[in-house]
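Below sits a lone chain in structure tokens, taken as the form predicted alone.
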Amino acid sequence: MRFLKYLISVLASLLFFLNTANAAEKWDMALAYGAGNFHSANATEFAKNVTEKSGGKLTIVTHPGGSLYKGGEIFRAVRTGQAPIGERFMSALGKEDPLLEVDSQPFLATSYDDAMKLYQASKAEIVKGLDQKGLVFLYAVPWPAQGLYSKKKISSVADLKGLKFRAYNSATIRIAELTGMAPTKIEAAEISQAFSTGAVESMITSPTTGKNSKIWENGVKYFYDIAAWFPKNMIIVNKDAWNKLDSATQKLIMSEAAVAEKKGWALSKKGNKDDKKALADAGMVVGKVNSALKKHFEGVGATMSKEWAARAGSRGQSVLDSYK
């Protein structure tokens, strides 16, 4: 009888252990940007908070700098379940869904207030589109306002002609086409090499990206603060991985995602100011374009917004109507 009780006790303990083990999940989180980037730092804090508050039900381990999957691979990896969670630059996914490009239409939103209004107007359609692809949307955070970098001074529209231009999505490729620049698609991690080898000599991106890559060390002397758009990174989860979690853990994740989103927007605003100062402190010329160039870029933006609305169809027009 004693042995039977002992055996039952052992079996019960084993069953409890197995249930606990089965209940615990570990997610590897793919991040494209380096650990020091504010997007990665914010995502790491989000992962830490979820891990600590889930009571052992979920552990999220971050892998910054493209160490798990490179930036261009993350969306596919999360969608196919190779990575349960990851971060991706939204407008690089225009071929997946034109709605993901809305935040990179030039001069549609040129301030943080407008960027938030555009996000609120487009979020429901973006979430719906991702859901249809087997993905759960958690949060999105913008980069600081996109400016024009160049190795040489740009004083006129003619100075743009033939300029070797770093593109990272279909919107930046189209800008190059409409301004006469020559685009080459290059991920953020390859920027320094591209400029140092002469593969490119200009780009439109945030002051943060320029600061993080120490772009001035590669012969880039000018940053024109054109505030062209506020593109966002989003955090997405594979729906099958999501469905393995209990409702309490899902609720926790969404709560921490809201916290991370709010903090991320604040960090972006801070970087928009501090990182432009860092470029100037490093010896770069930081300023505005002249009125003729500003008018030219705004015309390019108007053309691209019309083209985007045509691609996005009724969903895109609904977003624009809501935004305006």
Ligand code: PCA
Given for the second form:
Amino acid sequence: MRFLKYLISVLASLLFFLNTANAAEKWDMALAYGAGNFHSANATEFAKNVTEKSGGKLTIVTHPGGSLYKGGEIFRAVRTGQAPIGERFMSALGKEDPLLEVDSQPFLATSYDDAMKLYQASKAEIVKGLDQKGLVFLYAVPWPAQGLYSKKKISSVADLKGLKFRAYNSATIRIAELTGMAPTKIEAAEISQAFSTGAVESMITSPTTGKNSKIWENGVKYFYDIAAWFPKNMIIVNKDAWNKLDSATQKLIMSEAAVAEKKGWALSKKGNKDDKKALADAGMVVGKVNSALKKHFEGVGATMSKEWAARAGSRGQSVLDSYK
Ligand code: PCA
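Next up, the form predicted in complex with this ligand. The previous block was the form predicted alone.
To see the whole picture, the full complex is given below, headed by that same chain.
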């Protein structure tokens, strides 16, 4: 009897210990973009919902603006477990997996509907690739349509030649090369500074990023709405951190991720309109490129598609087949 009591108390304290071990989980979430950005706001809401609904088992604390890790460091930080969870711009990771670049191929998907179709066609392969690197994929949300910003007016391809161009991934570097611009890779957090010091004078990004960096204050007057692609951010989790959670918490995270993904796409669509208007309201000239320039970018896109297909091989081909 005494032994039984002893055994029960040992088991009880063991259970208590396991429970408190669960209760102790705290995840710091690395976000590259500013707190005011819709991706960060959405991720913060996701973190709050998981925290509140997990019954104290998991607390997720967001760190926007690159305050924990800068954009360029986040993938590695999550992969190595320095950060259990983080957000990264997918198409900056082409060296990890060319499939992550599919959403930055110009003119492959030029509307939200097509961007969603392309996401669905590529998701399974991308998730598998991340899993092999020890990462759990949670959700992905696109930026609004990418457009061309310039300090000076652009009326012909000749106007682009030699421009100092801010790039954010290999695809935008390639566009610059094929156009005769001089690219430099710069994280979103450093855009204002790069334009104000004159290090760059043009870039391709969303109306949202232009608005968030108050680009008009740095002498940028023109926004040309090329709308040639919708690149995404993704939220990833380190698998060791993931495996420490019980299955109820894992399920909760996945269902909140689905909610956040849906909200994120809606926020992106809204920003695609509102933020263009914000640029115009701030005095910028917002318009389209002329047909000669459009043709030029389409030609660049065609070259890049071929190059990407060669890099992405049969996995890429099967994604394109199921997209089309
Ligand atoms: N903003 C991010 C990525 C794409 C976008 O719209 C940036 O400019 O870095």
